[in-house]
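Presented below, as structure tokens, is a lone chain in the form predicted alone.
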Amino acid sequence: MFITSSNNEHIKEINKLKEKKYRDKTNTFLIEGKHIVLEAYKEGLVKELILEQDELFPLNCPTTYVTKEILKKLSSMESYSKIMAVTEKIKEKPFGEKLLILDDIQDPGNMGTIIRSACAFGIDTIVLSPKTVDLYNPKVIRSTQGMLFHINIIVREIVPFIKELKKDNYKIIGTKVTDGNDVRSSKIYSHYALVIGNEGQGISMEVKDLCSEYLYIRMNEQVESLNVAVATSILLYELYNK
């Protein structure tokens, strides 16, 4: 199929996926770029491939060819991609032994970086609070470089979820800038959940009260704190290499 008009009804429906409410309604989202599309395709999530006219990208799925103008309309970037796809949202799986809980992370770039680090350093499942930035925000997707398709990600109310984890003998590990245990000398646990707080407020007080212990990163005293994605990456690296 080749579509030349941006007023085409099918194109209008795809364009609506830029908004969260339509992503939630259709359980689909729009991705851009060859690498990210390939990562989604590996997991069987691509519903429709969208290519610029004459672009060659032979995947075994329904394909729609469009004009450069339509791709520019659909794109969320200043420099549009010639390869896009409508993709199914990721299906939840049972969570594992090593969890990362994100308590209201708001910045899409931070979220994407954290997902990549979680994949790199052995996290089984990422748990998002309902107020965490939308996983399918285009900036989050780009920041993950496709890694969101290769890790289990679930959304839960954090407090009741942590309470259930504690019943199953998971260690709930919080973070503090100065207090707590140096992550380099922390204990090794077979089942744990590392909780990372909001960029501005940190971990909520209710969640703090549920933590079994706290970790901190030893650093130059002249530096007050680290970016949340950087700090999370360091913590995950240290825990992974114990």
Second form
Protein chains: 2
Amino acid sequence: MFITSSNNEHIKEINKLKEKKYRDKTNTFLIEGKHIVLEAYKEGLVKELILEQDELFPLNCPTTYVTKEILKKLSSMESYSKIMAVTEKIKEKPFGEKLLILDDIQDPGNMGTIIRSACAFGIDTIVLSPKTVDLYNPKVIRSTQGMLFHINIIVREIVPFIKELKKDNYKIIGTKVTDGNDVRSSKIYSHYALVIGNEGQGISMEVKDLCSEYLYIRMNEQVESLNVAVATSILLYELYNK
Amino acid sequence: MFITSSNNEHIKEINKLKEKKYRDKTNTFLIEGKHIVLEAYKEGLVKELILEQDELFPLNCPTTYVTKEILKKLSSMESYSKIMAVTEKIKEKPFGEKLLILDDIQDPGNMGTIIRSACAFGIDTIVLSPKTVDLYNPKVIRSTQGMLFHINIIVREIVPFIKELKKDNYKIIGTKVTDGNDVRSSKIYSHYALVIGNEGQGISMEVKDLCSEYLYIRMNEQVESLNVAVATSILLYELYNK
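Having seen the form predicted alone, please provide the structure of the form predicted together with a further copy of the same chain.
Complete assembly follows, chain above in first position.
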């Protein structure tokens, strides 16, 4: 199929995937760039490949050829990609022993960067609170650098979920600027969940009360805090390299 | 002074500070938000305070009151700030013993986050290559969370600068995915410069050849790389916590 008009109904449908409600309705999302499309393809999630008319990218799936103008319309970047795809959302899998819980992270760049670091440092499942920024937001996806297909990601109400984890003897680890343990000298746990709070407020009081240990990162006392993706990555790095 | 029209010449001049060439021409830049304006004020850099008409924020400097519409026009954020300021650029100071060299970092968010982490982990001077994203870009400033007033930042041609450092016995530390030393077991140096390359290409061959040690971060081998601000922060964290 070759489409030249951006008013084409099929293109209009695809363009709607920029909005969360259509991603939720169709259970699909839009990705762009060769690297990430290949990652999605390997996972069997590509439903439709969208290519610039002369582009060669022979994958075994339905392919729509379009003009540069249409790709520019569909792209969420200033520089468009010649390769895009409509992709099925990732299926939830059972969670394992090393969890990262994100309690209302709001910035898409932070979220994507955290996913990338979680893959690098051996987390098997990321748990998102329902109010966390949408995993399928184009900027989140771009910041993951394709890593979102390499980790299990589930959405849960955090408080009841943590209560269940505690019954199963998971260590629930929070963060605190004071009164905590230096992550450098923290213990090794076979089952744990590291809980990271939102950029502005940190973790909620209710979640804080459920933690059995609090970690901090030793740094210059004149500095109030690190970027949340940086802080999370350093904690994960330390827990991984024990 | 109370200005109600966004066509006012003075407001037009201030609005031009969104562009690098006007920031360079006037040696000033625009900041927004109470926290960062206070940080700039403490450093004696605020030239003009811009407040929403009813806002109380009594600092001892020239103040212009404006309408909400004008603040929205001047703001680089979707949600505007009631407090903005025209600020002098930071003056370069002599550099010390612990340097971070950024070789063409392009993303403003990464750059701001790195500045924040450098403050947290005891770097005294950040050296920017001339092609690095402009330090006074609004998104860089926002991402530093006010920390850009707490660290010395200088702009230099990297290659000749590193050659000079070597003469003064600074250890020049690069990064490499393979063939390097695990940062966890790296040595302590009294004088060093950690060199971080651009998001896409890493450090240039020429700079690589000038390094006397290469560090890597131990992680899951399936993951190609970390976000550059995260990687830099982990390296600085390790060098600080030796």
